[in-house]
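Next up: just one chain, as structure tokens, the form predicted alone.
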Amino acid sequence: MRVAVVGVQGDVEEHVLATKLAMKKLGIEGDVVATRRPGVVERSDAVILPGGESTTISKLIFRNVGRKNMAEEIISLAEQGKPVMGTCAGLILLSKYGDDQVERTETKLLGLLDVRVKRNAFGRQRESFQVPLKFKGVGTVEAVFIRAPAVVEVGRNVEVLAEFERYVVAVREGSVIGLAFHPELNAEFGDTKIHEYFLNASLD
């Protein structure tokens, strides 16, 4: 199995390490590759979009290198039913609809999740926090929110996986998973439950 981690910005190495550990726990052989250019995602079995600054990431993945761009490859992978996971800014990019900030910055979205997201729903960087969260099909996980978005509208085919306060913070539509928090930060403590859930999506 090959998992690609979009490496243009954010917790790239943390996702690589978390995915490798999750694969080891599940007995899955394969590679985890961070990439900044087209050509790797299209040859992968799954892809992760880390957090970061959504406008910047959007510009980089939609930018053509030759005749290709990473955005088209991510969309193609999802259309093939292969697992795609976005965390924090990655959730924003996977969504079909954004809020005023998304529209004002003209951030192009991938449109793979039939949801509407709100950027910075929980405040700025200094208002980051960590809470135990009930995650459907997984159990309780420690969720780290950093300048986190949230889902404010959900389409009929979207499954809600987790909620916090008045917001939806984890969703799934087919093999596409979007999280408002940062599960990769738990891997240093040996907790890879979310990445295991993501990898198992390829078996569903």
The other form holds:
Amino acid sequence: MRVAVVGVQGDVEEHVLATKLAMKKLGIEGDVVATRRPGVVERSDAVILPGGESTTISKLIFRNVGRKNMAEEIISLAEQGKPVMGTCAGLILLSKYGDDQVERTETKLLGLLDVRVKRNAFGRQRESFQVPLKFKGVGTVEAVFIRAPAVVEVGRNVEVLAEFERYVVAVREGSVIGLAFHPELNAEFGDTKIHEYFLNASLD
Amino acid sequence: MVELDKLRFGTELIKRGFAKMQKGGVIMDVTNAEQAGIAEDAGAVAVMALHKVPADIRTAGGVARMADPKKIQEIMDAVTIPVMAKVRIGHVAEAKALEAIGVDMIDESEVLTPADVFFHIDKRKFTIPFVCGARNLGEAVRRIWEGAAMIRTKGEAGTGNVVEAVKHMRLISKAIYELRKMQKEAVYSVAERFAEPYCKLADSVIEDMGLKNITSNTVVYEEYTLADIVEGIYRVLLEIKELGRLPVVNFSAGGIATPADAAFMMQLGADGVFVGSGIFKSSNPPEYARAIVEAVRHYDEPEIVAEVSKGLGEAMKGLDVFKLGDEERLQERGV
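Please supply the corresponding structure for the form predicted together with its partner chain (the preceding block corresponds to the form predicted alone).
Next comes the full complex, and the chain you just saw is listed first.
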């Protein structure tokens, strides 16, 4: 199995390490590669969009290099029922609808999750938090929210995986998973539950 | 459902995590809302709100302090990306004020006039994360032990001359390389040496009063004894030895003026770059900002660095670092 991590900007290395560890635990053979150009995602079995700045990451995945761009490759992977996961900024990019911040910054979205997201829903860095969260099909996970977005509208075919206060913070539609928090930051403590869930999310 | 008593703010994981989200990005110095908008449009991952850019701080002279909170607030209202702001080294009250208005990260910076000749801020006592400058591994490790969530090379700010940033990145990388080969006992000796600057206050008082020398049980900084500090620094060093890199994000700053400068710092192992005077002291700030962002993203693709560097106009004029007097070298501040 080959997993690609969109390596444009953000906590790419953390996702690579978390995925490698999760694969080891599940006994899955394969590799995890960070990539900044088209050509790798299309030859992978799963892809992750990391946390970072959504405006910055969006600009790069939609930019054509030759005739190709990474955005098309991610969409194609999702259409084949292969696992696609976005965390924080990655959730924003996977969504169909954004908020006024997304519109004002003209951030292009992939539209793979039928949800509307609100950027910085919980406030600024001072209000960033971590909390044990009940995650459907996984159990309790320690979730780290950093200037996190939240899901404010959920489409008919979207499954809600976790909620915090009045917000939906984890969703799934087919093989596409969007999280408002950062499971990759837990890997340094050996916790890779969410990445294991992701690796098993294929619809094949 | 949710265990609210287990809701936590400002943990090390959250602070270091924030810095990790900046990786691969460019953080730009801005002095007003308009500049902040230009930075955001160009793809900056965050902005640093300042009263004056470092080049103008040099020219103006006098005491450089925290920026006007009203200005910082205007910048926070103008952009969606994180906003950072600088405080003077050791100035706890400036830092508390910035925390109160809710900036996303504080830069305890040598670019401003230091407020404390003995100590840096104990950054563990804050909810918001800090970034600090470092010229070498000792400075980096001390700041990390004090709770910095991010390190940046000091370089020599406001000069438009990359030479010092390169020097500091090389010094840190080489020191980590040496550390990896060392036995634990030798690492402990390094920890003892790196802890020495915390004794400056106690040493000068003892000398003044004719008292006995300090021991490892002497409280030397905040509530920590010298033994606590050596132990803490030792643990940071072991972590670096194991990881082969700093345990926090390491950016480059201080003299980056062109796209090629930024790409070069990334090639030397920086996780991202701060650009201070380089953008808004150039002849075409929006183009310069965009070009530097592109160069950081594609630092290992020379054809793209070349492409974005074409026809950019004048870079900031710059200064010869070697002609600056010790008094003018900002990097000497805060060891």
